[in-house]
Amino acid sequence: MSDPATVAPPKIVESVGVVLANDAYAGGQYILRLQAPEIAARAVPGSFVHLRCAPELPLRRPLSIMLRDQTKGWIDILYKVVGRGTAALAERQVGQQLPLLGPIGNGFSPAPRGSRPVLIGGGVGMPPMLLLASELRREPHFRPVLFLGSEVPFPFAPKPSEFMLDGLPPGVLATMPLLDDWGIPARLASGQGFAGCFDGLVTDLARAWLAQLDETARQSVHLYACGPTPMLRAVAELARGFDLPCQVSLEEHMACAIGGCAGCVVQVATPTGPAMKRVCVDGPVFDASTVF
């Protein structure tokens, strides 16, 4: 697998997105659909936009791209209301315009042909995993598996999956309907007792499935993850325990998102020693072993 930092990022454009939908879900979650053709054409799994949530708020917010349609020119963004900016974003109506920059950042590096990509997403870290899955499904030599976790209701109606996954507790059948439509096996995890979900952490769900693979099958696995830092740390430990390559997309507060302010730096291990890297333009995707 190539180093994520060596993958050329998409060209950043300044654009004005038009709100096509801004649908509310339980737990203060929203899915925003924006007409933004230039960004839809350039987005790669792992890239994000820097979006101005309201005219009275000069600072933009970084939000991951969840899905895109290059032909129709739209992008979908999942966000959760956690502060003034996202609260203002939740008030945006169909037809309103939102200034944005994007797509920003280095995306996920492709795994070798014939490998088994295993995607792990937690909370609002699910979007990059869904965009990656949407790209992987177009390649017949990949057989991705997804594990998604949330401690609030999922922003979709889970259903029993048509695809079996060995090594999981009885009754763990819930999936995202879109993933079943794509022919991708997936399971959901939560500690909130949601029907059909694994009762616990999404990393423990992934561990249970990885543990039942034989050594040959396990050696083909490449891990990809996005979510809160404790989850990513647990994924990195999972990768070390099974000796698997792993890429993670980090979440950090950002001011400029184009590398100028250095407000989102993290320490990264390099061949010449520790270095400070900017999550916005040097990431957000890094090799897990270099940041955890």
Contents of the next structure:
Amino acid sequence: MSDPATVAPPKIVESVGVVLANDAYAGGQYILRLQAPEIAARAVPGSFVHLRCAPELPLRRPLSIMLRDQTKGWIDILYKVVGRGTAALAERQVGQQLPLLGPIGNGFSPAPRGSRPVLIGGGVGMPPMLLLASELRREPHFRPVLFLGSEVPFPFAPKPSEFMLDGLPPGVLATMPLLDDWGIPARLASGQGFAGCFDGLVTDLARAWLAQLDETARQSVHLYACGPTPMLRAVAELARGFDLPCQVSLEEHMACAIGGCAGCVVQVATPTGPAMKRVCVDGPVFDASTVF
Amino acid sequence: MGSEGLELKIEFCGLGFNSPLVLLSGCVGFGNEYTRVEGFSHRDVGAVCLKGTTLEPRLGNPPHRIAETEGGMLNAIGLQNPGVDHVVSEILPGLDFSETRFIANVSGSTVEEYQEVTRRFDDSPIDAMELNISCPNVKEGGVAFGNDPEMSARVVEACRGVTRKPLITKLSPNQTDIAENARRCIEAGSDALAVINTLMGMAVDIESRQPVIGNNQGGLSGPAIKPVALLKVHQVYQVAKRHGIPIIGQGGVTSAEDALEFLIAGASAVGLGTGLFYDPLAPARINLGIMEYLQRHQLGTLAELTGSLRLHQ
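Following the display of the form predicted alone, present the structure of the form predicted in complex with its partner chain.
All chains and molecules follow, beginning with the one already shown.
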């Protein structure tokens, strides 16, 4: 079995990002916009940065790139306050400087021409899916579909989608406005009863849509996912059930993020038996079937 | 740079080092990892210690393997490595020995395993070997040997018998009398000492009431351990200087000032580990700071600094 993560990563840059925005959203979520032109230029979908959240916390934190503007030189990062690092990051003000390393990691391997990418993101796992969608939209033949889930209010104002998706329960119409602007059909899921969202797990939402496809259409689907481990496990099951290729982006506690310390490993199946792979540079994207 | 005539080159166990800085085992994988970073160069360091290597491949410990702590971090990697034969045949040929010196880190569960790994590295281009008798994160060997001067000496003696390459013994701070252990290792044939390895520690998740680290306990590194490391270097130096044995001082170095403290306390070279995680381009920055210090104090060589500590009487 070949490792799907075969996109040769660019060199990692040690740079200083300037905070352009650090906006709070419900549920302890923030979107950080950093001026970091070299990283914006080199990032690929799946890339992350290793960010020093505050001077007093010298160990950096790995955070996925959600959007980037190569012309203006900024990157957007979605994070949720879960510990000391992200709490300190939430305190950063516009104009402050943050040392960061990036872009790091192997990106998603490109979907073959004629395939139908289906992207599933959960919570702060949404960012790599959005960066991937932003790249896929440049090649209209892909016709990607996104399913996003969150148990806290989404960090954007959902609106009814202009695009139809078959097989979903009535009233499941909410999408992320940006995706509509990009011409990409998407739907949202939550167990919190948010208006227009699928009431349940994002993986059940994806399953409902996949199930109504005819066999030929379904066999062209390639799954991509990032989110909490239980969600990724469910996506891997979904892929197994429908016999679809599936790439997942993982996270783990990291020290160096350069491949030096082997602190961030995940156990993967290889032809020669189990192996410990580093999430930072062997991943963060892995073939789901080798991990789950 | 204003450092005419000054240079940081040193000789360590007969090996030419570009700088007194040594990148520490377990922090730089098997040598080439940091070349992913733009601007990083092996030419900025005297030597690179490869990851701990055992006779057979090891998967290492389950996640989480690291946890941030006040002023440092805990790790329990557990000697994940592909085995010595793979390192020698697949990894060493990919290293550029013209850029820096590469030091193997020899690990094992038995005296015989240490000896066999040493023997196989002896028959390779590796420049030197570090005997890791102080890894706190494996059940057998490691610190179990390193905390017992008798066992430490047996490991060194066995390895000495199968190589003429420089042997550096990495000493544990988790023992009663590190100076006595150093003496035994020197008498058993060690050419140099690395002082110190990590301190054993733990972090607890108060919600789950479980240790944060998958291995339950780990090794503490980073600035938090620097004062401990400095004292151990000072203590070991009292023994080592009588035998003309050099020390790699290490533990919490992040700046030129830290490196200078270790040199003054008795080190001839200075290890950089966790500090590299904080700043992967630290070597060039630290070199510059040391150079400026030498100039400011009108010192011609680094050797003049080693052990120049002036104790209060």
